[in-house]
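Only one chain is given next, in structure tokens, and it is the form predicted on its own.
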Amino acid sequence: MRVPESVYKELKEYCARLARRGYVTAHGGNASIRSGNIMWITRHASSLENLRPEDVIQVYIDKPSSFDAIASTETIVHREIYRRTPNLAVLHAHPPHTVAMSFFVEELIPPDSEGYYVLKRVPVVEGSPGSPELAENVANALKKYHAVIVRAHGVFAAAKFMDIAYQYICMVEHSAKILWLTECLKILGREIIRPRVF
């Protein structure tokens, strides 16, 4: 089935934004939008920086389909998120500061006031890409949190609107970058001053 123009335009816009920010490389990352019992998801190995209509695949939420074979490797994860949460949009990217921090923390607690106000905390989970274990761990985390970090892999964010899911991914990476910078300054001997507002 041909992807509706409105769905394609929205996916293309936010996939391109992720690419421009350097949150995905070459053919990494994926995105989806739910519509009833179906989801439109980016094709396996598609280029998010220049998404084409044929790069958006329709699959079912409640059952596998023959198109799963060409859809994103993470289709199983998106499907489980939609099954377990009321969200209608999912983004997955590999922002570098967040991926780096995932090797050192069990959760990301944003050190910046904006990140903390919105996210509070972002759990780090485990699981191989495209595995049932990853699907369960990510979906369970997104029942309670806006975003989840997969160790050594990247971030999944979900919301009822694509622009909000995009905001969550940006906030996670922004907070991870600030945390990285503050750790560097501590190594240089600077004394940290903890904010009193948290």
Second form
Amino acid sequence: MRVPESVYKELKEYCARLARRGYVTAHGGNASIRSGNIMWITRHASSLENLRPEDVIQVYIDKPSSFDAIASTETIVHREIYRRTPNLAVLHAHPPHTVAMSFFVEELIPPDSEGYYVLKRVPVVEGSPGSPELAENVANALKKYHAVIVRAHGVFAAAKFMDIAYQYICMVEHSAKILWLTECLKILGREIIRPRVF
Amino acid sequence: MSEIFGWTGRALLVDLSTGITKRIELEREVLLKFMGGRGLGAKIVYDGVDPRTDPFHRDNILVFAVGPLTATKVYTSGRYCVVSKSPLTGGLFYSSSGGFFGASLKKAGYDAIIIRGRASDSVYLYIDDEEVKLEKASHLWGKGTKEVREILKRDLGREFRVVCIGPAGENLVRYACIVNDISNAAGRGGLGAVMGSKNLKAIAVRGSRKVRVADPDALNDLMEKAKIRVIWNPILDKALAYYGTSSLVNIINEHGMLPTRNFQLGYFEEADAISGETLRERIFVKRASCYNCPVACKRITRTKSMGGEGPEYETIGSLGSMLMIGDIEKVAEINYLCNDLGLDTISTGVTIACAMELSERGVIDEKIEWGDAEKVKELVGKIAAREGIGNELAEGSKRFAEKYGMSECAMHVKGLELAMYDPRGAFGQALSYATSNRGGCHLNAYMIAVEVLGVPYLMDRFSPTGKPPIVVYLQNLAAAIDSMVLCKFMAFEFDDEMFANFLSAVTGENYTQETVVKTGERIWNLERVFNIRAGIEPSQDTLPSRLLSPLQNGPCKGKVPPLRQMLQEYYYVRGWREDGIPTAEKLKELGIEPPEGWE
Ligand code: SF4
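Please move on to the form predicted in complex with its partner chain, as the form predicted on its own is already shown.
Once more the chain from above appears, this time first in line as the rest of the complex follows.
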């Protein structure tokens, strides 16, 4: 069950990046990497800031196992994503602007060109943490989109490579922040003089 | 007594020697200080039994006790505790069991049944609310626990809940258990043998009253929150609900901590064949639950030729990997046998493992080979009947190994066989075992939660740093939970604050986190004082020498818990003397009158 060094290094690196950016709090967030019929996923309540080898748990993709008990609460969501999409890496974080924005919109349409170009749109779905409903909603959304926001909770992103999944999370949060800033400016009385053209 | 909520304020006193039963009032102060269940039982035994009494003497007292939360809306509130002086450890011992019996006892109007003396002939105790009588049990004597429960329910009515002993208890096997409902067992410490020594075969109870709750609205609100928290908890809602406690087999094995071959190894090659996954695949029939429990961690199972409940994780370890039996069906069948004969599966497995090692070494003549499930079944029968070598094994691993001058092969602490976590893989668990008032018990500070499962957070399992204060805290909390009385699995989600809120809503008393933990500390110290007076010196706060030497292979290779160092800190945190004796000041601070001459 010991996690291979390369898998551990990759998870540690990107989990630490999420923490440095303030996208996860003390023991929040989770990450996984798929390899064949197994995935390596962060442990329940592990600290992504400083991931230790024992914080990475091996579980199956096609069936639950007793190790689910110590793996992330969202294991069921990661599993469903891998079952329904060809992705090999999944990240889940709680970036604050995205979570705040999720209370007000049904989908996030990135107002910035780069965000729009890559993400197009990011749907907002419902579901309690670790529930089959959440797994279903997130996995379905990720069949079509790179990232999905869970209302009042956070964002899931999936890709073939961890670096790309990380990029998606950063972009969602960046777009949410831009949206928030533009809304603030509108409240302050500023008017958009040139609407976006993309 | 002024108006009382939660508790009934009454106990049933049963003198088996005279056949007299009577209801007595319990002092409010005692209930507030010791709560119920384990704490109330401990107080009654502490006050009523000379610590040097032979556990099988008629003067020993056996208490069945429930708590203020029993039979309320609070989850898992159907449990009861049995408390007495243990024939296995010689100490003040409690054993807790799930099922439905506890709730029925409370509904019949009692916080406790206090049993003294010895009946001249076998009897069972009949309680139907106010109607109480002792009935002849000659037709039940010699019968297995399953049949006894069936006969009594058939004769008295299906609503009666029954606790009983099997032949093992009748024959005073030192680790005989008490069984109720769906093979729930007050398993540890041989309290079934104390019941047997009193010629008491069973207790059947039916209760029809409602428990009075001080603030039903507050309790409803709390249960709404509790429901959501239980659903979100991965251990309760996923592992325990889906696989039961057997979900631990592969996890503990992968950590190199699954006791194998009498603790000679920490990794069992065939673990997968006795794992929760295999249990589910091969013998699982359906889930079952105790009274008012949404987790339903119990498993109803069936092999090709037998059926029953379990096996639980501890049983799988003690009757599986410890004996090198890598077949879930065989383990399940030995488990059914133990349940029916009324034997604690942990002590049975660990004692037989000791015998296997002595046989392999040529110390005993009996041929008992590793992995021989048929031989184990035969031995289980002989132990319960105290026949042949079974008579020696019925004494437990400590006495058995000592008889052959092979103490190092007995895997126990203070006479109680160790549970199924090799402490070389979790240093906090090592301290927990060594200091437990019960002996080699895992339940009094379940450090596996923080050292392996990561609940609430994963600590470095190979480091002693920070462990003693957590062990002390968990021991106190466990004593309080056992006194409410709830299932300790609830502590995977609820903290002391939640427990305090439950207690306040039900009793109307002002419980806080601090008073809950303080109550646990009081109970812990009371047990400790009794045990020291019974001759269990602090020098017994240790582990078998084998477990203080490193494993040669596996994930725990080379690791040895620094027990001495942790013990010093532990005694300090407890506020005891450096030699592990609670000080008179500490006892007074907790409201315990120090015994005469205590310094
Ligand atoms: S969690 Fe399991 S043992 Fe505890 S009360 Fe519920 S069913 Fe019984």
